[in-house]
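Next comes just one chain, in structure tokens: the form predicted alone.
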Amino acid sequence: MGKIKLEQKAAGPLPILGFYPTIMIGVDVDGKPDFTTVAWTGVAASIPPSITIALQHHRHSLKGVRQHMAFSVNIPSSDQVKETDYCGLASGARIDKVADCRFKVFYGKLKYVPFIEQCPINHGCEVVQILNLGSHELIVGRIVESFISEECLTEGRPDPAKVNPFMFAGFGYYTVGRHLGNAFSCGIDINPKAKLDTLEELKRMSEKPEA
């Protein structure tokens, strides 16, 4: 299999992972709820539950993050791709995205953290750290509360097919697609000895750290 080097003329290597989860973060800016689209995001830790987002320095939403050191993560369904794209194009500094997208906004225990009711999954986060990494500031948030739409559950668990999230890749949005295999299971076919390692890892994930 041949390989070619991917580089940008000005910045060098490209940070390509293939695809990125698409979310909308929610903040309060000067007393008004605002939402913006973020693709540079990911889980940072499971205990305590933490997530990262990366925002460019000029983003209006970054002002809200710094004002209250808190934000929400709203995971949209594929039915909301236009609204999600719009919130990444428009600036909350001059446009009311909540009104334009007809978002139903609700709040949890974090006073200055707005959530989008239409999004299947919502997380409320308190900022732990902000790092200036160059073009973006990396924000580490600790999840303090989570919500999911009742219709997106199957036997009490989040059902990806019902959540119906989508991804950003290149210059387009794509649905998640079909189920390929069960996690912590399908790879064991390569070497059954891995099953012991898997059981140990699952045990560690279920244990809470000592206070």
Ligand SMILES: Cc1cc2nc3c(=O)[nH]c(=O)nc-3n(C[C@H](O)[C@H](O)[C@H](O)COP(=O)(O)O)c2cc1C
The other form holds:
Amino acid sequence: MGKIKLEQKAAGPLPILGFYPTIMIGVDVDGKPDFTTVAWTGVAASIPPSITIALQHHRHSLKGVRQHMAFSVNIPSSDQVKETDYCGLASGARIDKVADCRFKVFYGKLKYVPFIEQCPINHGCEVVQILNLGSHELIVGRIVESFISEECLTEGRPDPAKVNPFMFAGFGYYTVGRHLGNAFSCGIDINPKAKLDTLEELKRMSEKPEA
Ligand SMILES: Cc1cc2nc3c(=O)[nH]c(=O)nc-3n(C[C@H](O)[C@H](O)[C@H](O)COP(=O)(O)O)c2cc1C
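Alright, leaving the form predicted alone aside, put up the form predicted in complex with this ligand.
Following is the full complex, with the preceding chain placed first.
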């Protein structure tokens, strides 16, 4: 199998994963809500529930993160792909993205953390750490409350098909696609000995609220 080195001229290897869940973070900057698209994000811990976002230093939204040490994570559905793109190309320093996108904004227990009602999943986060990594600041947020739209539940659990999220890859947006196999299950065929490890992992997960 041939391999070719992936490099960027200025800084060597490329930090690409190839596809990214895409969110809109919400902040309050100087008393106004601002929403910004972020693809460099990830779940970092389940207990306490923690999430990271990476923002470039000059982002207007970073100003809001620093002002209140809090932000929201809003997970859009495929119906909001245009709004998500818009919040990733317009700056809150010049443009009122809330008005342009007709976002219905609501607040939870964090006073300065705006949420987008149209997005099926929302998390309110307090900042626990900001790490300067060079081009980006890595912000670690502790989730203090989460919301899901009622219509995205099936038997009381979040239903991915109803949330209908999308990914950012290359320079496009893609729906998540078809179901390929059951998690913690379809890989067992490779070596059935792994079943014991899986059972232990599933037991640990059932003792905790999230994996
Ligand atoms: C799909 C997509 C993903 C993006 N991901 C990030 C990101 O992870 N970090 C970042 O700093 N900017 C990212 N951006 C760029 C910002 O969203 C964009 O510069 C935005 O206009 C900043 O708004 P603000 O000035 O109101 O903060 C992304 C843009 C798009 C379209």
